[in-house]
Each structure stands twice: as C-alpha cells, then as structure tokens.
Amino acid sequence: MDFGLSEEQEMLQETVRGFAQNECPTTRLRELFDEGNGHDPALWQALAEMGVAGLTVPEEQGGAGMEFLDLALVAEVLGEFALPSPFIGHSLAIQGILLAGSEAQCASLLPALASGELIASIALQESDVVWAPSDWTAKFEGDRLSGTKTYVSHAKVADRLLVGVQGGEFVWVDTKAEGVEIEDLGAIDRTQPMSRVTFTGAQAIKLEGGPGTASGLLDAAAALLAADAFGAASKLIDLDVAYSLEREQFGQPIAQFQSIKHTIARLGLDIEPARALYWYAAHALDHLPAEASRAASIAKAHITDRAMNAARESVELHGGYGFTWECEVQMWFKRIMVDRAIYGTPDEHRDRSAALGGY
C-alpha cells in the first residue's frame, strides 16, 4: 500500500509551518506562555483567514471541505510550534457537529465556526478517570443542562461548547448563558489552558444524532492529540540536536560524545516511525470506519507515550538547565503532558484497543 501525502497536503503543512515560523517564533511563544491565557486573537484571526478554522467544514457551509487527515497534519505543525490557539477544541467541536448534527443544525452552526467568527471547544471529561461516554453524568432535561465538566480546553475564550451528556449524546451551549460557570484550573501547559465548567440549568440545544456518535468524537480527539504530541516530540529532538552542537564540554561540542549521539538517534527512531500511526488513524476516520476506533487508540497510546519519553530525555540532554522555566524545552514538555493525559491515558487506550481487537 502506497500511503503518502499528496502534494496539496505537503503544501498545507508547509504553509502553516511558514506562518508559525513568522508569526509565533520562540520569542513570541515565550511571551504568550508567560501571559498564560493560551490565546492570541491576532494569531487566531490569521489562522481563520487561512481557512484553518474550518478545514473539514463542507464548502457549502463556508469551509474548505477537506478530510480529517488534513486536520491532523495541521495539528502536527501547531504541536511542533506549541502554538497557543483553540485549534484542537474548536476543530473537535466542528467534528462533533458533523457527526451528530442534523442537516439543518449543520447549516445553522457551522458557517460562523468555519470563519472563526465564533470559537468553540468540547466539554467531555468529568474527572481524571471519567472520559468515556458510558460514564458521563451531565444531564440534559427539557432544554436545560446540569452537571460539571473538567479539563475543558480554552473554555474562557470559547463562545460555544459542545457538551457530552448522559446516554452519549451532545448538546450545544453558549458560554455566556445564565447557569454557565467557568473556573480556571491553572493547567501546567499555558498553551492549552484548562477550565472546570459547571452547568446549573443552562439553556442548551440538543444535537439530533444518536449516542453512537460519541465514540467517533473521542476517536477524533485521540487522533488529533496524537498528531499534536508527534509534532511536539519532533521539535524537542530538533532542540536536542541544536543544543548538543552548541554546548561544549572538555573543549568540544557534546554532540561528539557517543552517549549523546546514541540518545538522540534512539529518540529519532522512537518518534519518526510513529508518524504513520496518526496518519492511518486520521485516514481511517474518513475511509475505514470499522478500524477507526482501534487505530485512534493505538496512535494516542503509542505516540503520547513515546513523546513523553522524548520530553524526559530532552530535559536530561539539556543538563541542569533543562528543567528550568528559562529553558524552552519545558514548553513542549508540558504540552506533551496534557496531550498524554486528557481523554484517556496510554494504558486506558491500550486496554480499549485490546478490547476492540477482541483480546
């Protein structure tokens, strides 16, 4: 099977990469990281003007009409630059609407999201261990929503939230509505700020798709987080190489030391082959639905685990400087920590993939 990127997909990544290099170099990233709100309106507006906000929205609803793999390719680049933006939550909210919304709901809700006029996010997880649809406890009765969701990315800048409720269904909520309370959790990764959101009789709109769509959205989340972590881990390896060529000991760059060379080479061999896992998972979401859930869990488990190992090794390769706030490694380290933890840990996704495979 010849599974590679098309010329258009390679161009998409290079376009987004060029934008990130120009608009969010490490100096600007540091400023945004220190500010801690994980959002630069000018950056988001520019991404929206490039079409990134609505990549998978059909053209008739104002989007680019592209596939989920294209979305994952952009997630990789944004992870590579640790770009502070609501991209992942926003994209997953769109995916949820595409999965569960009626034709009329899609036509009503998607255009403002595709243009970036409105920012959305998803609210699914309820605790460290409650993320699967079968465990959701938030209730939707009549047109009112009650319950609490935690680890909601960019909730404070989002205009709308896609919320998972009992029965594995979704409702659509205005974050400014009465009965919606957003509490900052002070997440360790300042490029992906997390909040606890409490709903006390907040008015909401139920999406008309059945409960079977919830699993599809969690598969999409797993694939995007894997792509983001892959990009972040790849960046850390680049930082390791650059530092080893610059740092000197005993009158020569530490890159000359066998232990350093072997460590960086091993990290490259850990990370680079894993690229195909998120590619396949994203491809399966559009074209191989019977394989999508297992492929997404395998990608999330393996890539985020290997990325976390690369982050730990990168801290060590940077020596006593590596764990400090001043060292740029910590920004990617923290991003990978969040990618690994939310919507299922590697162990949980290994269990899920084994169960889906009949083991």
Contents of the next structure:
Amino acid sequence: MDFGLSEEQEMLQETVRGFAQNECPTTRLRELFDEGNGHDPALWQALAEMGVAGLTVPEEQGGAGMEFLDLALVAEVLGEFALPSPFIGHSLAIQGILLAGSEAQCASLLPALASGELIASIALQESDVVWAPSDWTAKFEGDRLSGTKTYVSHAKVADRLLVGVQGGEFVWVDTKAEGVEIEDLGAIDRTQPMSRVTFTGAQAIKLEGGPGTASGLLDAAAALLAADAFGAASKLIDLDVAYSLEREQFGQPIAQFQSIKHTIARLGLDIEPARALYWYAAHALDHLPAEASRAASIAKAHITDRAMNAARESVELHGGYGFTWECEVQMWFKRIMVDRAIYGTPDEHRDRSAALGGY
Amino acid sequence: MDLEYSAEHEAFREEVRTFLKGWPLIGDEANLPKEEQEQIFRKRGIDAGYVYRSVPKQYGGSEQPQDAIKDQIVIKEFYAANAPRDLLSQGAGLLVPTLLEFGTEEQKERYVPPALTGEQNWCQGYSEPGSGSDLASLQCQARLEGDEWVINGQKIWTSSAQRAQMMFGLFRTEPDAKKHEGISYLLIPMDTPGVEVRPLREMGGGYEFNEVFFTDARIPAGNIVAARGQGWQVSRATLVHERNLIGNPNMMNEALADLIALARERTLNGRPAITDPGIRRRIAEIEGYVETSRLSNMRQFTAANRGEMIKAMRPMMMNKVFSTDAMQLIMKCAYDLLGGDGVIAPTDADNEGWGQRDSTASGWVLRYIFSMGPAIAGGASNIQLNIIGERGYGLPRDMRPPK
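Same protein, different condition: the form predicted on its own was shown, now please give the form predicted together with the partner chain.
Time for the whole complex; same chain goes first.
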C-alpha cells in the first residue's frame, strides 16, 4: 500500500523542471508566446533527447517504456512552465496507437514518434460540444478519410494526426497528404495553436484495435489536461506569493493583509490537495481499469475548474498589472482556459462521473 | 505507487477480520450493558495487539511495533465491523499523547490507563471569554501557595465538562513573564471545591459545551505537566492531535453516500431530485472535493509511512479547513433538497451535537446546523487560513501590537 511517487518519478520531474528552468524561463516563454507557433524545434528536440517524446512507448520501439503516470508527471511540469510544445497532442496520439494499434502498427508507427523525429497530434473534437466518440461523424471508407475536426492542437507543426471516426475508431493520417486542409483558428493561448482540419478523401490507415478503445483515449486526455492545469495553477500560486511579498501599499507588502493572505491560502486549499486527484487518475489508467474513466472525469472536472478559479483570482491579486499583456499571469490563465474547455467541460465530466458513479 | 496490500499486510487483515467475528458479543455477555460490552471487547482488542497500538503496555496499551499500514487496516476493519476500538475522547485522544510525551512517570501510571478505558473522562480547559483565536492571551490564573495551586478565573466552550472527572488546561502561572512563557499545563479534578460548571445551550438546542468557573480552587502542586511556563509548548503538541481527530475521511464518504440517498428520496419539479441535472452536477462537484480529501489523505499516509512527512506538510495543514468546507457543501446541498421540511426539527435539550448520522429530514436539519461546529472548534477556519498562508506559503505573519 503506497500512494506516492518513486525516487525515479521524483527525479523525472526534477530533471524536466531543471531543463525547463534553463531552457524555457519566462523571458524565453514570452518570446515564444508572441511568436505564436506553440513550438520551438530546438526545445522539442532537446525534450525528445531526454526521452519525453516517447515516455510510454515500449523500449523495443525506441521509447522509455514508462507508465502513463510518468507522462502525467511530466505534463504537470510542462504546465508549470507553460512550455510551448506539441507534448500533449503528441503523447495522446501515442496513447491512441498503444490502445488501438495492432502489434505491427505499433512497431511501424511508434519508433519515429518516440524519437521525436515525427510530431503527432490528435483530432477528435468536431464542434464546440461534440467530442465524445459516440458523436463522431468523420467517415473512413476504403482507405479514405472525410470530415472536419476542430480545436486540433499544433496541427500546423504536426506530421501526423490521429483522427477519431464514426463508430469510435481511429485512423492515422499524414498532414501533408492530399485532401488535408489545415486552417488556423487564432487560439487565445499562443502556446497552443488550434486549427480546424478538413479531410476530403485523404488517404489514411485505420488502427486495427476496433471500437471500444476511444473512451480510453479520452480518459487519457482528461488526465493529462488535469495534470497540465494542476502544474499551471501551482505556478500561479507561486507568482501570487512572490508578487504579494514584493508589492507594497500603505507602506507594507500586500501579503501582510489578511484579505490577500487568505486568498492565497484558499487557492492553495483548492489546488495542492488535488495533486492526489490527477495522480490517482493516471495510476488508474495504468493499473485500475474499472476506475479509470470515473477517476479521469473527476480529475478533469475538479482540477480544471479550481485551476480556472485560481487563475481569475491571480489576475485580480495582481491588480491593474494583472490585466496587462506584460504580466506573466495571462499566459497561464490562457493555458488553463484550454485545459478546461477542450475534451469536455467540467459540467460534461461531472455528468459522466455521476453516471459512472451510479447516480 | 501500489494500492494493494503486501502479503504480510493481507495476512494481518485476515487475522483482524477473524478477530472481529467476536463482535458483537454473544451469550451472557450480550446481555451486559452496552458500555460494559464495549469495554470487554476493547480489552480483548488490546490483548490481541489491535487497540492502542502506540501506547506502552505498562500504561494499558498494546505497544506494537510502529506500522502505519497495520494501524490503517485496524481502523478500516474495526470501522466496517462497527466494533469498539481506541476511544477518540478528549482523554484518550488528546491528553494521553500529551502525557506520554511530557508527563512524569507517576502521571502516566495514574492517568493514562483510566483515560484509555474511558473510566475517567477528561475535558479540555483552553478557551476563555477574552481568549479565543488569541489563546495565548489567556488570563485564568493559578498561583502557587505552599504545595497547592490556587486557581481563579473562567474557561468557556468546554465540551462535556459536565460529564468529566478531570480537566487538562492552560493557566497563567507566571504573570510577569512574556505572554507565551507565563502559561502552565495543569490537571484539575472537577470535584475540587471552587470549580463550578454552567452548561451553555448550543444553537442546536443541546447542552454540550459549558462555562467553567474557578473560585479559589486548590489542587496539588504536582498536578502540572512539564515545567512552569512550558504549558504553551505542551499544548501545541495537543492541538496537533485535535486537528487530526477532526479530519476524518470516513465521515465525509458516509455523508456523501447519505446525500446521494437523500437525493433519490426527495422530489424536485415532480421527479426524483437525483434525476435533476443541476442536482446531479452539484453532487458530482461535491464528489470532486470528497475524492480529493480521500486521495490527499492517502498521499499523506504514504508520506508518513515512508518517514517523509515533510513532503506532505502543505496538504496536512490543509486537512481541517478542507474537510470542514467539504462537509458544509454536503450539508448545504442536503438542506436545499429538504425544501419546506428544512424548517422542522426538534430543538430538544438532548440534541447531542455533530457526528450524529441521522438521515431523517429533521436529522439533516440538525446536521446542517451542526456542520458549523468544525469551522470553529479546534482552531477557527480563519485562523487556519493564516497558518496555511504563513507556514505553508511563507507569507508574513499578521501585524501585532507590540507586547
């Protein structure tokens, strides 16, 4: 009976954290944010060399052979630095292949993804409210894919897309193939560009796992977004603490006022204990299949909801400065907006967890 | 991360389950008064090494090697069997750990065994009318005269003082010393002449807490724990135990299950409330907090078990406010489900206080009222937020007037 991280897992987080501190401090983040590509090839290359691009890919296919929990732990740290990278979509595409690919498909598709040589993303959501596999309408006939997917993260830098199609199955498509049109949507979070992708008879291959694998991928998406939001919200609390100690009014640091101190304590109460929620969701995906969907939905709903609240409070705590483009809070604020809004809002995940909880 | 028990702990769990087949008692023993039955079974639990595992045998415990997982198995299994285990009273839960840490040999031998069995009941004399959150400002005075302390002053919010034989409490013994350094931790027999208990009626109707007045009450000089002036440090240790008592995840899981059951029974807009999307989402939102609490506790438990408590300090200091708030969310939702029935409840003098698991409509009304209690008792939430801000996040302490 042990519900804690192993030394290796703590070291993994420390390694990625150390890397992000050096390679993507806020000054660099700001530049990348303004560029708006959500991607820095050198940064991605370095992450891939650390093994982050293929964390859960089996060793024989060039990956690190780690668990989903390890992936979530890295997502937390990348959220903490709002690090612009295709990590989430790429990792989820890999999860999709692991879930739905045949042995031969895994062997042929995973190595180039694990090395980071190819970047992938996932294309599941079809409209503002259509994201559940049962509602997918994209069609795959013969070897051709047709339909429209939206809020596809990093589609412009991705080489491949994992696409959800009618019947709750997945196909694998090359973004450079004929019949694939990618249109930038102008995302609010400039570290996570979003596109609408239209497929008109684009050549694709179907993953052979069949239906029934799709909900597992949505659970994985929910757990990773929860971990990302947890990291982002934790960072915001650190920023709040630092600002409240530095900013003086009435001749004293504003941290001295109980209204500020209690605000920060309440944000801590909302966020810090919820770390265990995303750990459990990720652990359940690895080891407790009967619990996984419910745990993922609870984590996604609760953490992204509380994190969004923390982000709003953080803006307010920074006063007029908090409302500026210059203030770093806005970057994490927007990151959390994405974590909260895509692949099921808190309301939708609460409906799901209630049903799964038997009420 | 591994949520299964090891083979050793699995075997231990089986052993405990077998033992628990002995509860409830059968035969002649089943006819004894309830309290006596509980004492008999608790004694068997001590002999078997399940109850009072951390208390030395010479003081009436079972003195087992430290094993947090076994402790947890015992708590879970005894709880599931509804069997009597360690008392969580003020005496066994708060005084005993304090005496084991700070008491003299004589004090341990004399007070620990009857506190463990519940033969001697204790109350806690901390708060005073002018000293609530600022407890260290307390003024109730004890003056050493020859070989006796002479006590004058008043305590308030003293739970179960009317049933206690003894009080442990904080008294100002060094009026000239600095605020925190002039306090001593004393043990007072409640039948001492000059000690008067006056019950206070709570908003729920019952009389659980009291005022206690001292008028030249004389107790032996030896009834002090640790040295003169060290009462504050001693009491800090006790408060930690008290806060541990208050955050009980079982209680929250039960309350959530009760809330779901209530939503199935009650009607909203002409159909079962549980089918109402708003109510479902509200309950699911509450479940987010309840799950957070359960899992955060598991994380803290693991940290303690590994000897790495330092890694879980923040969530640990958050337990009290977190569980108080989550319980209140449950009670508020339940109250809304009651509709007009929310105005009907007995306000009898024997309403006992929080912790009563009564799922009738009027029972919920009282639970709704009593859920205010934990926000105040054992360190008010507003003060807890200061502690979280200051010790958890390194924010500056409140400005205080110079001493």
